[in-house]
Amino acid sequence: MNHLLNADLHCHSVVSDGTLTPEALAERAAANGVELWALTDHDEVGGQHRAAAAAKAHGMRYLCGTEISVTFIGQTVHIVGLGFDPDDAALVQGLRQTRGGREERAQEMSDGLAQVGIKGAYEGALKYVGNPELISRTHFARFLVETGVCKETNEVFRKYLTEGKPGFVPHRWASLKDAVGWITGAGGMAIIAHPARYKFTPNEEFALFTEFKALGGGGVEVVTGSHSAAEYVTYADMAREFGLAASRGSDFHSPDESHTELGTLPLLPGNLTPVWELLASRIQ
């Protein structure tokens, strides 16, 4: 398996803030010729088993995966895990105290936006909540474009739920080490998602990279559904100078909100390790 695979290694269900099933997940990568695929879901494991085997019933290999939210100098980034055990009992205790705090988080943003006259808001967000210990930003996104706040969740982000606006309140997620050692751990390959959403400095950025691969992580998402295509050479660069295998996933959450489709990105470039050569023996 090279390059020119068609794997979409990134996407999400209404296990975390998908809107569709690792069932219809599945049947939709299939139809766009998707040929290895993962569902990522937030701080949870709770769908690898049913995605997997809606991946064989679709013809299509499978790898085990997850997104991990991490505190790095300040900001949230997130770490992709493949190829691992899902039932490895470390990893799945660690994504459980990860999502311990979201509940919590998500009473106070409800909090800030009644102070700014939008009430309700905690009990409207969980009518989209599949998993009530996933509750996020996104779901309170969806309530506030549902009751005509905003026209579009993008909008809903940006006036209400980034920083300094009413409804934000920080999450102290795990440790770049938390996460990379459960991934590792559970015999997979912890991977560095979509980079250049990151606003951290050249600096800050070598520093996450260099920690990163210090601390046994393998891989950096190059082709991915928020990059540019001249990020996309930018990150073929970055996967190089650090010695990182390189991997494809759209970030499919939705097809009303997602502007990539599953399986539907440029291919990765053909001077780059693809993370699913050096998973082989991890592939469903």
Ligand code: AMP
Given for the second form:
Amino acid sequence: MNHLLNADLHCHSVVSDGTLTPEALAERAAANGVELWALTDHDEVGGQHRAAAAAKAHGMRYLCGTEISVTFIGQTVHIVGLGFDPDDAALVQGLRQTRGGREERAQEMSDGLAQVGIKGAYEGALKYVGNPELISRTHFARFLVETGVCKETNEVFRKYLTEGKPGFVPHRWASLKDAVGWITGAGGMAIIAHPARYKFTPNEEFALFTEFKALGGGGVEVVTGSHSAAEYVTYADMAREFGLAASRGSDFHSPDESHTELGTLPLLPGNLTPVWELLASRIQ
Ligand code: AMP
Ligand code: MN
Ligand code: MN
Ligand code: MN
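Moving from the form predicted alone to the form predicted together with the ligand:
And the full complex, kicking off with our chain again.
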């Protein structure tokens, strides 16, 4: 399995903030020619057994996945985990702890939105929630689009749900050390998700990569739906500089919202170590 593999190792189902079931995602991935798939719900592994079974039914190989919310020097960073044991007790408990607090945060987000005249956002967002422990900003965004406050989810984030905006509530997620530890402790590889999305200075980004590597982190997303072609090159260089393997994933959430379809991104550049080469023994 070299870099030419059609691997899609990042997407979301109704178990977090996607709109499709694990089964529907598997069908869609397979129809798009995905050969190796991973479902990576936010702070959750509740869909892993279903996803693995659905992958098998469609003739795809599978890696267990998740995407953990982390707070690093005051910013939210996402760490993807791949190839771990989804029943590992410390991982399951760590993720449960990370999910805790989303409910209260959602109430506060709703209060903030009410102050600018948007009423009933908590109840409105709940209508879109598939997993009661996983109410996210995405669900609020869907409600604000449905009610005509904004045209699309991206606009909701820009106007209401990001730092300094009325529906934004600062939140403390897992530490980088814990997230990497839970994943590697369960036999998997930790991977920095969509690094170009963060608003770090070059020094802060260097600190993230250095600390991540020192903690036992193994990879970085190079080809993702969140990166431009120029950013593929930037993070391919970073992967080599830090001795990290490279991953590829669409970050697909919904047929209506996601601009990147499952399994359709460019392939990984050839001069990198794909994460699936190092995770060969963990592939189902
Ligand atoms: P939360 O974990 O509740 O903070 O929500 C984070 C999720 O919001 C991400 O995983 C994305 O799915 C979504 N998101 C973040 N920024 C944007 C954006 N600019 N446009 C659309 N969705 C976004
Ligand atoms: Mn999401
Ligand atoms: Mn993410
Ligand atoms: Mn994601």
